[in-house]
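The data below hold one chain only, encoded as structure tokens and taken in the form predicted alone.
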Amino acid sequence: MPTIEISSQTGKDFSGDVLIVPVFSGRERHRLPLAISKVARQVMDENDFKADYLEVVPLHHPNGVKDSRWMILVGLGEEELVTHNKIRKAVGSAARSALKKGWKRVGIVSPSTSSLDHDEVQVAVLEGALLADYDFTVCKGEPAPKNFERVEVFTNGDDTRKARRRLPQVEAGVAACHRVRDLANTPAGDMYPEAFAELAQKLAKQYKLGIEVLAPEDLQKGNFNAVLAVGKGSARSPRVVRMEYKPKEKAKRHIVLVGKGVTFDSGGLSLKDAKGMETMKDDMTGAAVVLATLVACAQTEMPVAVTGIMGLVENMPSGTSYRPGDVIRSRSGKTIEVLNTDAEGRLVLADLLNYASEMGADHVVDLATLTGACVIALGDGVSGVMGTDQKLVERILDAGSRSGEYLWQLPLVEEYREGLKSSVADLKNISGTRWGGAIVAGLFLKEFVKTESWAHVDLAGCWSSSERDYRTSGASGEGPRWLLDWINS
């Protein structure tokens, strides 16, 4: 994490590699510090820069900026339409440009607008820069480029106290996002169930978190039969990790987070095609989000007790694989007819949700890259959420909106439950129809939840097919920031 400074100065005396200046379209540019507005006015008057949303223009040797060799103008669009997330993404786009240039000391002028709280704008500016400060390079032969060394935010006289107080939460949330990115981007040959569990143990020791790792023999004793079934085809045996964060004072409430951790999903005997397997190292993103969130809770000393349950398994085809037509007796005692071994995540979560329901939590939230149907419905930038507690769902939606990580509620349509009826078991793992797949998966999970307050998040937006704003191509890292916002609310 770079050194961070939030200053009430204008930025005209910034001494560093590049000064990022967000600009509204139209006459609002006069609100910039005079020495900086002259540069913006010149390029805008010449139509070289219109300040359209996400438009980025680098300028060399800007006149009047003391020691900065470069300035980057980035468009915010019309002031009437600006939001905190537009500011976050615009600054992120400019920061990505700066990172690629190898610039280490970055200054940012926080935009002035009467429509938004200035302290929230300052936080959005900082988050945009820090979220952009990432590249996954550990697998490349060349030396990895260095990240930012220093980030300074200039507020042009606005009070900085509230934003400064939020710095620890901002840094922890961004670090958690980067941790999820690292885990989900790591090749599955390196990040398999045992390796993930070992990393969780190291982090638990480092941050003083409670931890228990259930090996295959423990899973057999605990009747985690669905988890074991999914992992039968792989040479890498499954694990279930239970991690606990407890505040020093009496906890306000207890939350259980459940994460799907399929470290590679080939589809099993219901084999995916080659294209469908290219990104399946990310099928453990739910578990990665849970792990990163628990670490961030410890870093920020959350007043809430949080338990994380991570089901780690590899879904592979072999002579020992579970088969279409098999019937599994899950941990809850309910039997499941397997019609498609590529609908494996819900089987893992079935055992985990039953386990989580025994912990007496106020809320249980599971997170999983569960269905392609959710991606089709919402695209790769929005996650689906559904659950049994509408107040919980609304709080999650609000937290996502505040953090700029979009979630959308899907209904649990009870009539769709008919498609899960089986003639040989209590239910099937797929409905047999293409329609409403994300909802049907949610209804399947609901069968194994005993607690009243439960929400399921289908992480449809966890993988970005291309670079955009502060997101690189690959794992987006979304999840921990809105979870931390919700947990702390």
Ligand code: BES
Contents of the next structure:
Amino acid sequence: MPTIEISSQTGKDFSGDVLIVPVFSGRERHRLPLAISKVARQVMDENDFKADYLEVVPLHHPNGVKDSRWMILVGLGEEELVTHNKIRKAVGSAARSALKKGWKRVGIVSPSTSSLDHDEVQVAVLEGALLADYDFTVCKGEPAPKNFERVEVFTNGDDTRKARRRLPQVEAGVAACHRVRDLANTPAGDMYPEAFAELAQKLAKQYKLGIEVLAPEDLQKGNFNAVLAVGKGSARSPRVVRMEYKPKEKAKRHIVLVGKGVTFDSGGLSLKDAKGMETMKDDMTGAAVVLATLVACAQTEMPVAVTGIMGLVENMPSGTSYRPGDVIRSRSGKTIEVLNTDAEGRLVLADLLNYASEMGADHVVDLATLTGACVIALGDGVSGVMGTDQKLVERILDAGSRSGEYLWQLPLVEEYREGLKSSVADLKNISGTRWGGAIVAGLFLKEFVKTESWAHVDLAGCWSSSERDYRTSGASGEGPRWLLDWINS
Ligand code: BES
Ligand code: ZN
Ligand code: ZN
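Form predicted in complex with this ligand, following the form predicted alone:
Following is the full complex, with the preceding chain placed first.
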């Protein structure tokens, strides 16, 4: 994390590599601090900069602010339409272009508008820059991290105290996002169940979290037969990790987070095609989100007890794989006819949700890259939410709006349960139709939940082949920020 400063100055005395100046379109350019507006106005005219939302223009200005010869103008669009999210994303885009130029010491002018609280704007500016400050370079021949060294926010006289007080939360949320990106971007050859569990152990020790790792023998004793079935084809054996965060004072409530941790999803014997497999090292994102969120809970001393359950397993085809037609007696006792070994996430979660239901939690929330159908429905920038407790679902959606991570509710249409009926077992793992696949998967999970207040979040859209605003290409790292917002609300 770079050194962070929030200063009430205008930015005109900034000395560093680049000053980022967010600008509203139209008349609002006059709102800029005077010393900056002089330079900015000239370059805006010369470069035909309209300040449209996400428009980014880097400028060299020999007569510019003090020691900084570079400035990046970034458009916020019309002032009437501005939101915290737009500010976060616009600053993120500018920060990405600064990073690509190798600029490491950045100043950012916090935009001033009467419709939003100053401190919230300052936080959004900072979040945008920090979330953008990421590149996955560990696999490059010469890993060259190009991270920021210093990020300074200039508020032009506005009070900085509230935003400064929020800094620990902001930093923990950003670090959690980056942790998820790291875990999901790491090749599956390095990030297999045991490796993930070892990393969890290391982090548990560092942040004083409770931890229990269930190895294959423990899983057998504990009847995690669905987890074991999915893992049967792989040379890398499965693990289930239970991690616990408890606040020092009496906890306000107890939340259990459950994460799908398929470290690679080849589809198993129902093998995916080459294209479908390309990104499947990210199929453990649910577990990564759970792990990163627990660490952030410890860092910020959250007043809520949080248990994380991560189901780590590799789905591979081989002579020992589970097969289409096999019937699994899941941990709950319900039997499942496997008709497609690629619908493996729901099998893993069946056992984990049954396990989670024993913990007497107030809420159980599972996170999983569960269905391609969810990406078809919502695209690669929105997660699907389903659940049995509408209030919980709405609180999750609200947390999403506040953090700028997009979530959308899908209905658990009871009629679709019909499709999961099996002639040989209690249910089968796929329905006979492709339609409504994300919902069908949600209905399957519901069969294994005994806690009244449950929500399921399908994270399948959390991977992108291209870079957008503060999001880098690859894993988006979404999840922990809205979760932390909800847990803290
Ligand atoms: N991990 C995939 C879901 C997925 C697909 C996530 C594409 C992100 C992008 C999951 O295990 C899966 O393969 N689901 C199948 C279910 C089907 C066989 C009912 C799918 O979505 O095709
Ligand atoms: Zn699959
Ligand atoms: Zn999967």
